[in-house]
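In structure tokens, one chain follows: the form predicted on its own.
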Amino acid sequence: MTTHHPIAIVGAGLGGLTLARVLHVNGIAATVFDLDASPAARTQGGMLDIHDDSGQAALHAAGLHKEFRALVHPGGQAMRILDRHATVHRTEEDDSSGGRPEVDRGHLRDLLLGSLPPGTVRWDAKVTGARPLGGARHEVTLADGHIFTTDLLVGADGAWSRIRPLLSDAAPAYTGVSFVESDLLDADARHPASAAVVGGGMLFALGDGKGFLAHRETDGSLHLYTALTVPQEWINSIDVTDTAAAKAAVLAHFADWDPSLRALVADADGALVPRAIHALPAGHRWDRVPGVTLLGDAAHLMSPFAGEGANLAMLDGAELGQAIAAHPGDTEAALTAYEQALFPRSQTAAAMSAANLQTCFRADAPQGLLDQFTAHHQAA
């Protein structure tokens, strides 16, 4: 049985979410399908700082944002920077009153969950296919084999998503750089002496090639992303079923590191959880398609060190929706008006996100990164 939806949001992340909570407020329903199987099937990750002319801008769309500020994690942006050896080259204090405030990503998620009607999101709705039916119609098909059509299908279905092949031939390429996850439960009581280390917010560790990012989490917990410059089939091959094995891997490109930061991985708790970092062309666009358009990652996956992926996705998904209220009945004409502000706006943050990643890992590294606090703080 085939079923129709005037407007389909393919992923339920931020960007997804957002989209159909701007709509909704503006009375306008959507249907969002995501391929969990419910909202608790797999952790969000860890925490976000929210720009206030993106993410915050978005959440002033939806009408949430006194409900964010109350999510806000006191302390959160509060930084260090450390060489190999542990030396502290630098320190930040907090300012959450300021234009980033840090806030989980998990809660940033329940907020806009909560926010829409029950029903709006079809759990265990995995696409496996789309094709266009003409007259800017599109045809869905889902794992379990249920069809459904729509008039307008937006794909907010992340780095591969199944909905940009309607659009581009652009494939996600890897950056050269990989992370571990790992995470440090119960820090202060359990890892304090790594919890020092981290401090109250986030701490960047840098050398040539390879670093320690890691964050405070509202739980009390660290999580810590292990950056190394290796080939995508050296991270591909850690074995994430042996722990002990996994950390021997990646602890080897750290042998003359400071003892204090090697810890970060050799007391981790739980499993590593390796992930290749992609990204599209920093240029990546596509002709007008009826009917069709992306969001966030599937229309500009970039690397995180701009730390625009979350806020550019939720403004993506408020002035998609702005744009459709804006034009009742005219959907090209939203679309249009849409992709004329996206294209070049996540062109500049791709960007600079592939630079700072060069600045981040560069040989004297934390040189660059402390060359780029230096010039934001005497341009303010």
Ligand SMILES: Cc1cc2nc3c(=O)[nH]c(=O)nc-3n(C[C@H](O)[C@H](O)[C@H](O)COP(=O)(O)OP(=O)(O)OC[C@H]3O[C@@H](n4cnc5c(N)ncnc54)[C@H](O)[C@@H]3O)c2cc1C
Second form
Amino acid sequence: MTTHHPIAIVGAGLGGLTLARVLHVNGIAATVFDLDASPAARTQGGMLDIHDDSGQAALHAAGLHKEFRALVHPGGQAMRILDRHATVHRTEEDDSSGGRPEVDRGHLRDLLLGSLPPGTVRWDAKVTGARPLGGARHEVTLADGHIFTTDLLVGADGAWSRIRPLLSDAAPAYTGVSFVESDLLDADARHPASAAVVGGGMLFALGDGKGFLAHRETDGSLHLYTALTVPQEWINSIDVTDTAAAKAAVLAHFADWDPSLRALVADADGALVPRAIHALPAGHRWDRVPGVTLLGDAAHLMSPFAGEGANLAMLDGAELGQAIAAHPGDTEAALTAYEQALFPRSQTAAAMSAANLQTCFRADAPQGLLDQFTAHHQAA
Ligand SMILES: Cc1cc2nc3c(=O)[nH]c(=O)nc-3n(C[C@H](O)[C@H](O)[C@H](O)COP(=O)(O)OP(=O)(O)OC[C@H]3O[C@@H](n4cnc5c(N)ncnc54)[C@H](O)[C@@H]3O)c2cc1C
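Provide the structure of the form predicted together with this ligand, given the form predicted on its own shown above.
Below: every chain and molecule of the assembly, starting with the one above.
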């Protein structure tokens, strides 16, 4: 049986949920479809710094800023920059005055989910295809064979969007940098030396096209991204079922690094998770196609080195919701207004992200990052 949803959002990530919430506060119903079997199907993990001019602006539009402030991780804005010898080049304390407080991604997602009317999100609903029906309508097919039609289709379905091909031929390309993710649990008690190396917030230990990026999470664990400039074949070859071999393969890249940094990987609890970092071309855009648009990573996937992806996804969702509310009965005017702001904003952020990636992995790293912080402080 075919059902009809006036507004269908594909993807219950931070972007899709922010859109659904902003529509809801404006009295407009939407349905969100997500491939996960339930809200708890995947650990959301990771800390996000939420910027005042993007992620926090979106939370104001969603009427959730006060609730967000209650989730902030005290001390999370602290930062340390080290080199391969574990020499500390810069430290920043979290004085709580910065405009980028840290929150746990899972807590933020739960906040958005809990703010939606029951039944807004359809779980276990993987979109496998979509096609135009004419007159701005689309037909969407789910993996279980269910088909629905919609008057407004929003692709909020991340890097490998199934909706993007309706608008653009662009595909994410490998950036040349991969992460291997790992965790050190209950760090103060079980890994005190590593806890001291990372500090209370974020650690950058960089050199020679690679490094360790880590942060302390709200549950007292340390989450580590080991960053490597490697061919994609190398990262694909890591055997995640053999943790000891995976650790050895990663640590072979850091043979002459300080033991306190190597210990972040050597002592990791649980399996290692490889992740090749992809990006869409900076400046990705499309011609207006009636009845469909994109937001977040589906529109402008970029490497995480600007720390903007989640923030922009939320801002996109908020602005799209506000544009729809501001143009009742004229979806095309709403989408045009939304995309006019979206394209230049995401082009700027994607260019910054690509430049930051180069800066972090210069041969003389961490010098580029240190220069950036110095310039930022002089400008402030
Ligand atoms: C290692 C790493 C660190 C990062 N750190 C930061 C940071 O510190 N700050 C920051 O701002 N950003 C960061 N980012 C970027 C950020 O994670 C993304 O930009 C953000 O999650 C994008 O949100 P989104 O809602 O667009 O997409 P996503 O979060 O990817 O959500 C997409 C949703 O769509 C669903 N979905 C996908 N395909 C389908 C389908 N076919 N059918 C139905 N549902 C589907 C998925 O299940 C998912 O729930 C980081 C990214 C990485 C990889």
